[in-house]
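This document starts with one chain, in the form predicted alone, laid out as structure tokens.
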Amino acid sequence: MFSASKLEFFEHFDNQHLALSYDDVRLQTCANKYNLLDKIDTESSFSRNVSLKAPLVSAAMDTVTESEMAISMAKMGGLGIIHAALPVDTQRKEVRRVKKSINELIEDPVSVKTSSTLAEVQKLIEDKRYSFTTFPVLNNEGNFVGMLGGDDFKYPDSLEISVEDAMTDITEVISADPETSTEEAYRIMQSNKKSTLPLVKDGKVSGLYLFSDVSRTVRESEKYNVDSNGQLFVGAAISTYDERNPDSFYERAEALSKYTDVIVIDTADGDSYYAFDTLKRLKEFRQTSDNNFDIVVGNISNGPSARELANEGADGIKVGQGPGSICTTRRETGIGMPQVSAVAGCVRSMFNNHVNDAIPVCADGGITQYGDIPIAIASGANSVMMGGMFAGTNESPGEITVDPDGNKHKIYRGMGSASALRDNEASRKRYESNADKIVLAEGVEKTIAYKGSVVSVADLCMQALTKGMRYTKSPNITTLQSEVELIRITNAGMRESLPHDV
């Protein structure tokens, strides 16, 4: 929770019923004689169970993340959120390829029979267009015997000779039990020198790790937002429980719950009684789900509602109405709160009515500078969620364009923006608008200009969150959220904030 000097400074606005944005704040600087060059942890949470070691995460946009996207956030140590504007069985693969992408365990591994030959299996990886010439062999019975491999097939006189009489005998395989993990596969292959680890329990294979797939999962571990299976992190977008067809929402559900980690119920009004409903509705679907996930709710503005949905049972809460740099939603409804005090106010709230769980907090949208990152962390944010900065990227979806100049550029549109909600019952169904007539729009649609990879975006957003850090003394997320401490500025001193009289 906020340190005494912070909650005051806050409670000194709400008293006057004044709100704070991003514009309006900066960050105190402290001093502290010992070296944090080496010492800065930027790791957080997205939901309960859902760590980031970069607090960055895309927007659920059809303009922002998609499989592509969401990969390299993960790599990058953030999140994507796979947009809902898209049929259930398209975003359901975008997940399944952002979970597999790095998949070191083999799942069901493609296996072959003692009583095959050599050509026959040789004719299979041709026919079926396999990368892989590895394969757990299984006798008549379909119990697990050994192992071939790619060397299986250079040495023999004749392609015409049997598995069994090719494969390396069980006897000589290193085989592991089938909860094995990614760091326990790493040290059982190093130490035996062996290539492949296949999974065995009762002479069955019920997976296969590869140690070049699995050694640079270990090497880039330090890095890679993975979850305990050496998997990429990977979250998806879900639209709010429709009654008039109540198949299509469990329909979406299951599809993504298989490899999901965290589904986001995604509406504009997130404390509205749908948002609840969809909230109860999918955390009693989750129970009966072999799969387990976390559930984030948004988007919200106020603190009452954070503490509602957290005594709920929700595992995240995404705020923000309003302040994106392509929504309208403030000026067409005239609702909305400024980025700083919404996020505050919202982390306030369930701290100070005693939730038995506070959780965490995403602060979604309104970021437009790179200094605004450290700005929403000390506001009380574990996390922050942008669109406009991930826009116009490599990773992004839709299509470069060139203008005569020879210029570079890319669509990016709110997903409340009269195009959005003309082609997708997803953004219709956040917006609560009706296809049939004319619909009031919330977000307006723009070309801004390419930016390359979005590597190196996230890259200056990260130092950008590291020097906040580094000039506040913070160590951690923690101590930039509780500690810091920050100071209301006029206009005048924006104005001296930014490149002036030059």
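Small disclaimer: the values here were computed from a predicted structure and weren't measured. Numbering follows the first chain given and starts at 1. Between two forms, the rigid core is the largest collection of C-alphas that superpose within 1.5 Å. First, how it differs from the form predicted in complex with ligand IMP.
Once both forms are fitted on their rigid core, the CA atom of V262 lies less than 2 Å apart between these two forms. After superposition on the rigid core, the Cα atom of P397 is displaced by less than 2 Å between these two forms. A185 is among the residues whose C-alpha shifts by 2 Å or more between these two forms once the rigid core is aligned.
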Contents of the next structure:
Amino acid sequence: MFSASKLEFFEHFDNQHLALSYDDVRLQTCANKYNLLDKIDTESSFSRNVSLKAPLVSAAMDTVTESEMAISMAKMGGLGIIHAALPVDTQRKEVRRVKKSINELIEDPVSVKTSSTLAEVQKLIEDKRYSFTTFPVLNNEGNFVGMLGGDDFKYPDSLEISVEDAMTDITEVISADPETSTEEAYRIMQSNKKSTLPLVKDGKVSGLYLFSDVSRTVRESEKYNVDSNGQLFVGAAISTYDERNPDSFYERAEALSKYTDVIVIDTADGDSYYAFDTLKRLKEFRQTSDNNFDIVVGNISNGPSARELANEGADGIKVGQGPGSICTTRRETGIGMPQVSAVAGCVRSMFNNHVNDAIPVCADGGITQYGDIPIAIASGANSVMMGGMFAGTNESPGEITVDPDGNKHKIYRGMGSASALRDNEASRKRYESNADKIVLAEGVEKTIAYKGSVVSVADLCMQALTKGMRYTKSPNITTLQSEVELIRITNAGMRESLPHDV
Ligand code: IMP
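Structure of the form predicted in complex with ligand IMP, given the form predicted alone:
Once more the chain from above appears, this time first in line as the rest of the complex follows.
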């Protein structure tokens, strides 16, 4: 929760019915209370059970997050939310792709027969140009009986001996269940000092792990945002339940639930009857499902709504109505709360009303400068979701176009823009738009400069965050959230904050 003086800051503006956004505030520096020469800890969470090593989340938009973006985000310690404007099977495949992306499992490995000779296997390797020399060995019934490895070719008396005589017999081989994850495989191979781990059930081999592959992945994955099985965390968006088409909601929930760590109920009006109803239905569905997943609801911008959603069992909330860079909701509908006050209001409301277990808050939209990231977190957010920041990268969906001057661009569009409403059922649901009428779009489409890989963009975001944490002497996200003071600045102060008079 906020420190007393931070609370007073927000209450002061609340009492005047005045709301603040990123450009209205800066963070106050302070003397060094902690030894910050050691690592700054940026661990946080997106929802109750989905942790983050970097509090960055890519938006559920059709020009921002599909599997490629989500893989890169999770590998950088963050998270991607696969957008819902995809046919259900495609969205399921995209989510699965992320989940399986650091799986070092060799599925259906090439096997050899006991009766073959080493010479025959050698010829097979040459003919097929295999780059490996490790094979599960099967008997005539197709059952696993041993392993043949590179060393078995090194010192045989003759290459004419049979595989059966050269192989390591099943009695000396360690095998594991077909469901074994990369992390578990690493542990098993390391503790048994084995370089291979065949996955065997009822005598049949379904997969193979090699220690060389697995140990490399485990080493590299230190900074990855992974679940307890060592697989990348991934989220997916779902539209609100539609009474006119109940089956499609459950079909999608079912499809996503198998591989998704968190399902985000994606609506522009996250405290509507439909949002609460969808939360209830999804929770009921989860109880009947073999797979556990978190449920995050968004978007809202009002404190009491956060409290209600937390009380109804949401595992996280997403805050932001109208701050998005491609958003025209505030202009077209007159609603909306500037983002610093919206985030702080939701956080305060949850604590004020004794929601014992305050749920994580994601500040969604309106981050245009890197410095807005530490400000969002100092306003109480556990994570920030960004669309415009990550759009226009290699990993965002869409073509790169080149203009006559040779400049490269990509399209970034609001999910409530006219073209997205035309193209996507999910967009029409998010903005409750009727395809039969001329639509009141709530977003725009624009071309943005091509930025290269999202890895460098996200790295700059993290540099900004950790520098902000250093200046404010915050060793971790909790300190930045609860203790670091905000100061209200004037227009003159903001002008001074930007490059000027040069
Ligand atoms: P950005 O990071 O400022 O570009 O904002 C991205 C966020 O804007 C998304 O995560 C959504 O919450 C929101 N958003 C996406 N499409 C629209 C739209 O068409 N209208 C309003 N908000 C949108």
